[in-house]
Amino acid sequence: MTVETTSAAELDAKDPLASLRGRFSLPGSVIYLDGNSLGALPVGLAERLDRVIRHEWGNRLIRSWNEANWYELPLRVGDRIAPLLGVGAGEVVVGDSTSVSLFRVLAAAAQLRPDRQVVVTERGNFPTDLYILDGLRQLMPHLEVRFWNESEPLVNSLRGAAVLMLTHVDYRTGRIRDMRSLSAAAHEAGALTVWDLSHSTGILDLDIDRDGADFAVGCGYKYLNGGPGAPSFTWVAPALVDVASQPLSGWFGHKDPFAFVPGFEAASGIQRFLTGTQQVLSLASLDEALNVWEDVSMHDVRKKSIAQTERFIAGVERECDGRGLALLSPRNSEVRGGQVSFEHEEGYRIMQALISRGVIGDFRAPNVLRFGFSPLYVSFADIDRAVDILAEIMRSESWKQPQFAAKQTVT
């Protein structure tokens, strides 16, 4: 039997996964497939920020620093992402946002290539990493931006480039990049990655290293359930690490932050990439979510994304055929990443239809209905009803009531 025929009870009832979902706070009447945009709430998250908030803070005030070890936060909690990615303690540093994390190593990969001009990337990337990319470009008027056009050779584009700059698992698609041989391309014609793993990590098995990234940076409020607006992580090669130099340099980047003297010293290892006072709620946010990791395989959490997507297409496909659904995301398991994106011309209706139905996934501009499956909580009895009820406002036709036209903010 296939993961497609087997019933749903049977499927949870073997998954090695599911006494998770007890250690999140999940609304009864929810399906939460929107996990890739914002994680769940974990139990006790909300037991730690009051404790931070009422007795290492309130109570304690400014001896918390020490006390409570604020100032290690960033590190600690980049010790705790580290064997997401594959890598080793004292790597990886956490603070800021994606947006301000991208900025700075992407100026510090370009720094290390001072004889070459452009960068690398690709016209569908997420459009902030491409903000980021134009907001550096006009700080370094002498750097060109070369979009990929991926019916060509990359090796085309990579002539004279100092960095290429992609995104691991595609925003819009779930489209799994393949970092290794990209990175060696771009290796073999002397530039250096700088990868995106907003997308990535937390439901893909990664070995950053090993597939020849040498910076990387990546979000805590999606997979990770760090929270809304958690902070950003960075990684830099062990290798390059030492000799890369960011250009916000805030005191907590500095090799002694409380020597107080004037002139910047950039501190060794990964904490030179940091800049000012770190987010402490956030940050302790974000290690407690961090908890639900401990002793959980990555190898399981890849193998029951993939089960859960290809019942979600297979489901879709079989329930809505002929409504005008067409699946935008790779059928191909091996190369789509924690989501399924279909299209629809009536896309954003149709979404706030279903969340009104209490399946909440999300919509991404100009067609396309996201959901995003985190392995965690979902549960495949989940994925059924999803489809059911999808299944049912299609055939219906109820996404056509006024109300699901008025658009919302935040899609």
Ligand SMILES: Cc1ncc(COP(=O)(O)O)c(C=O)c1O
The other form holds:
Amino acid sequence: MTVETTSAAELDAKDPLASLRGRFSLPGSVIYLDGNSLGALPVGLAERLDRVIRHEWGNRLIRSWNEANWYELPLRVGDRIAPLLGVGAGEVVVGDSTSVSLFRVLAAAAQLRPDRQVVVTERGNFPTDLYILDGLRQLMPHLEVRFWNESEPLVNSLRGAAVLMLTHVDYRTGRIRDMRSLSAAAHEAGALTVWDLSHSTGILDLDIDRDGADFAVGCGYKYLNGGPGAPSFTWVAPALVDVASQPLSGWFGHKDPFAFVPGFEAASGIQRFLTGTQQVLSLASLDEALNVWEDVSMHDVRKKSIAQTERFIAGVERECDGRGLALLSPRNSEVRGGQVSFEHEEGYRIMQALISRGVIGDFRAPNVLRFGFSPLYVSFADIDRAVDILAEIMRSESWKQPQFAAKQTVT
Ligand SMILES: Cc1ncc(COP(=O)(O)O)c(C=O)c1O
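I would like to compare: after the form predicted alone, may I see the structure of the form predicted in complex with the ligand?
Once more the chain from above appears, this time first in line as the rest of the complex follows.
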């Protein structure tokens, strides 16, 4: 029996992760397929924040920087993310948005190759990654951008390259880039690698040091469930971290922030990738959200993720045959991350119709319907129900109702 022919009830009964759904607070009326954009609310997180706000901040005030270890949060939370990346304690720091973290590591990587000019990336990279690169080029005008086209061997693009900057799982298609072989090609050409792990962390079984990353960043609010605007993480290979310097050299990255001395001297280790005062409330949320991972094997997560995306693809292709939905994600599960994307020229309206029926995915311009499956809280029964509702919307063409055409600011 395959994942497509076994009943959802049987798959859910055998699922070693099934009980984790109880660790999340999700409205009963919703099938949530957008954990790759904003993860669900963990049970206990609101109470933790309430405690941080009322007790640590309200009662203890500034004393909490020491008493409640607020100061340690970026490294402490980093230590909890480290196992999900396959790296060691003390190697990851958490703070600021992914865009800001990317700026820091990209600048650091480029500065480690001062005699080279080229940053190799992909045109289809997540837009903020390319915008940040453009911004950095205003300050380092010698940098050139070279776009790698995946139909060509990467090595052709790497001549004279300083940095290879890639996103590991494509946000539109869900395609996984082969970190190990691409990093090896970059190193062979003398370049350093910067990986954006926003769509990989908490869904793929990662071992980024073994696979040749030199620098990595990623979001805290997607599969890690840290909440809207949760801070990002930064990892730098231990062999490089103490020779790397980043340009946002604020006091929290100083070796002795409370000495208040003139002149910046970087802290040793990953702490030097901090800039200013940390986002204590957001860090506390992410810290709380990370509790669930202590009971989770990434091997189980990946196995369930593959089974779920397989089942969804098979269901949609069977039930919506002839309705104009074309699979955009790779069919081969080995190179597909935790999301499934379909193209349809009326994708926006179809997604709005789905959301109105309680199936929440998202839309990416110009025509992509994106469904993300967080194995911690999505069941196989959810998948079958989502397929049924999508099929019903496509059959009845209810997406043509005018209210589904109204464009929202955030899609
Ligand atoms: C691949 C990727 N990189 C970066 C970002 C942006 O991160 P931030 O808004 O934290 O800067 C996103 C957001 O969805 C993303 O998908």
